[in-house]
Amino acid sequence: MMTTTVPAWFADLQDEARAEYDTHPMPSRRDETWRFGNLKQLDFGGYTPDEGSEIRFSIPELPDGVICVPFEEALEKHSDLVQKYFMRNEPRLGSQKFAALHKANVKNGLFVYVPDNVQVEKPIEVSHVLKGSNKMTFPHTLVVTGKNAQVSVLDRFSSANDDDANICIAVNDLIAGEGSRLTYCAIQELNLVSRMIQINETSVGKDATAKAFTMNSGAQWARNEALSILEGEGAHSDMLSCSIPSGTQQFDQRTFQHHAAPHTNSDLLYKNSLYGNAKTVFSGLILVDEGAHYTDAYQTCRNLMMDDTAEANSMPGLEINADQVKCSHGSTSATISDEEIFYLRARGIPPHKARRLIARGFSAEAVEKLGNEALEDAVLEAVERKFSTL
């Protein structure tokens, strides 16, 4: 639970948010960036804030100078660096009203603060467990990192038991400092009658580099919104996800590469294996700044198409307005060919076994971009226990 020596800027600011909250109108489908979505998912009706819900940490021996503790424990103790940073961005992608609900209730998640010249070897992790019954849970995920420092941060998602159903609303802000190295990934197996919404958003620096990797295999329903502002020059950004969606689920992702500073690169990589009747929606925006130039930047969504039943909806976009970039975007739905399944069946390999080493090559593509072994174990574990179900 929160502590009860919430500074007052904090207090005023969670006043504010429910403010905000309460008059923010709801999505409607004339909401581009709720295109395609589904807006039955947005009723909340019969859930009740949760203080119960269970968070773990796994913090290695951190060096000097690096603060990590918990969200609450951090307005407390380093309000001023709190202050500063968190959720000082507006949502841009959709769930403005949604993020206004998480600043009014949040209680829960992790501080990370590295300074300059330190480096953190070993990721730092935080386990969310999703209690109870019809319960909302708030987590955020603050991390800060000091000119030329490293860090690497992951957050998992489950649920206590199989049965409960839950909604959780989580923030992420990320601020990489000048010529930092800052990674964030996010599993998310949450059981399959809970809800998700997910809103991630990076601060890139000057000649500084960020990675931000979102794995979905769980949840009836999960929109993720990842906004990357690369705000200093030679700053890189890449925004990653690999989700499998099977059954009746349903995955929402929403992106915007904002290039706000010249000779600055992003490249996203979106992979989802789709199975049963499940549906993803892709809606990816590159924007270019005026005077932003030489940008490089890239776009793609890939749908592996398991089958007929499944559904994909791809939007990709382009808006520049500097001179000198180089941007490409694109989406691509396929289904696995006979040619491959033919070739693994010469080998020995059964058609079902062929098929899933085929859609766990596809998803590894995307891990394997982290340049993180610890974490892409993580994540390709995590991905295993999905396919063990299939």
Given for the second form:
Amino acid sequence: MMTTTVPAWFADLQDEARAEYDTHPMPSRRDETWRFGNLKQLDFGGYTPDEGSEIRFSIPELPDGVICVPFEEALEKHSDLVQKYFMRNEPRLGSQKFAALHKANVKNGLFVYVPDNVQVEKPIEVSHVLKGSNKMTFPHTLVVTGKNAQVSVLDRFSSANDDDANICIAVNDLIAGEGSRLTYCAIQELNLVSRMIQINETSVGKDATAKAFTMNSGAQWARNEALSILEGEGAHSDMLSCSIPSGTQQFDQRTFQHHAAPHTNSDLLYKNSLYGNAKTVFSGLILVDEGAHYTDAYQTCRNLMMDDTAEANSMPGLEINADQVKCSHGSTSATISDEEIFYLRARGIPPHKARRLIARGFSAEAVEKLGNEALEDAVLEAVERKFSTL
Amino acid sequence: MSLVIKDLHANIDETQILKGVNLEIPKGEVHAIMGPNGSGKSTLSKIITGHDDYDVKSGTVTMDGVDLLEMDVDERSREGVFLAFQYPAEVPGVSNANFIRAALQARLPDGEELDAVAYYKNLYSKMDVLEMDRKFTSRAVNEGFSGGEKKRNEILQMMMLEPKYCILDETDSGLDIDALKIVAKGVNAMRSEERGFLVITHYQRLLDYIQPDHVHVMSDGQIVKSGGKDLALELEESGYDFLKEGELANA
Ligand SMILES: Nc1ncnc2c1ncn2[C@@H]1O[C@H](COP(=O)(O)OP(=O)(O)O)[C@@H](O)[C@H]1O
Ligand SMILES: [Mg+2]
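Form predicted alone already given; the form predicted together with its partner chain follows:
Below is the whole assembly, all chains and molecules, this chain first.
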């Protein structure tokens, strides 16, 4: 594949990142951020970094001034902007080493910049299709909104076929400027022999609203690290997820709600429906800085155990250093009660359809919070695709 | 054409609850069962519906000649049995509209899709009869509903599913007089030659609004007395004390 010339700053950054990757130790059992995690999945031996994935864009008509280009083109044409926002902060949730690997190898992805007071109504959609076998790909999505701007972006991750094992290490940087509304949604439907690490970092400015949604359906193992930093007063962040692991799939979710300014609020809702021998880990942290008064932070992880062979681990955490703070965190694991099933059956709904109806409703509760019909439909379709395999 | 219960004996765990119930509800008739708490009224209704907490020891339940006890719960419902529960379950996450839609969809042959537009039109018109706010379509089934709202929701389902035999278990409890009239209006609108009703109630009040053709008294797992609708009034006057005093012989 032809390589375009990258700016010097970026070439330097990639050199540094290569060195960083070597110096960062591999995660170990002792790391709090990898507790209950499956470290065996981090053996990437035999995989080669490559532009294995095919990337397709589906871009609606855009108002003047909006930049929406492939990442490599952005490096060439909007170097300053990319430099300003690209992976500004160190990941805090355990994947520093893999973020460095991403940085060292990233070539493709999407760059979106929406200038002040410009609204993009329809979602911008990117589809990453993993191809070839034993390849590693590093898609990057960087979305920046100016003052009072609005945009929504959908990232899809899938595999070209069912048998080729690949690894995808994706990073998405979301920077929501003052008063803006930024919605991001990722739908992960890799094949069952591939692995995924997704590192999400969201910065929310004054009076801005950011929503980040992750739907996990595929992959033998997926690790999601989501960090939202509420930087400006009045910032609001929704962190949402719905995942449906089945068989021997394992999903490992780590979240961080960082309230760095007063009058900020964050709302996290993760919903997992687990089938078969699936396993999930959820570890969530809320941090309220000194001075970040009048903060509301909510964190909820709900697991619906569809089979008693599945396993869900939840580890909520709180650190509050300010006053006048409303925080709550909780996790629940429940099965569908016999009474619910009986009730649905007593209305003529066959048992498997009754269970499906409840599981669908369970996922939908997180999806509805997206507040964007096109994205909600896209996620619900992925939910149905998953159900059709069960 | 009727729902026929013959010599039904049933246990829960080792305890005998039903001790030989005999009852026939022909289409076109409304039968009421009254009786003190704990006499087995809800047990009877749940056994007809197919709840598996109960062991049927002997006896039969047939609907228009078909053996109900051989069928699964959902199959019985699709065949035309409906129970408005005394204590309806809550189903978090599933909207009322999607629930009723799934129930109707389950009655269609494979590959046939329910017409969504016609469905909502029908649903709204039934809700109007029951004076239910439209917001109940999107709320999770019975979750956070008041007692009265749950009962109305049961009748809504009954009106939507148009069963052949309807059993109403203490639908009046939790309803104030206005709500009771509304629910009765819904039930009465469904009375027809094609449909049988079994109305279970502790109080005579409901029967002022849903006038029964026959009234039965249940006590300790048996029907101990049957009569016309006047029997309900008599019971209202004299209560169930006669059951203890061995006046059954005069029944
Ligand atoms: N699930 C149950 N477990 C144990 N006992 C039960 C159960 N359901 C009903 N019973 C008992 O069976 C008897 C009849 O109950 P029920 O049918 O609910 O009476 P009714 O509806 O006439 O008030 C009561 O003694 C009650 O305690
Ligand atoms: Mg009862």
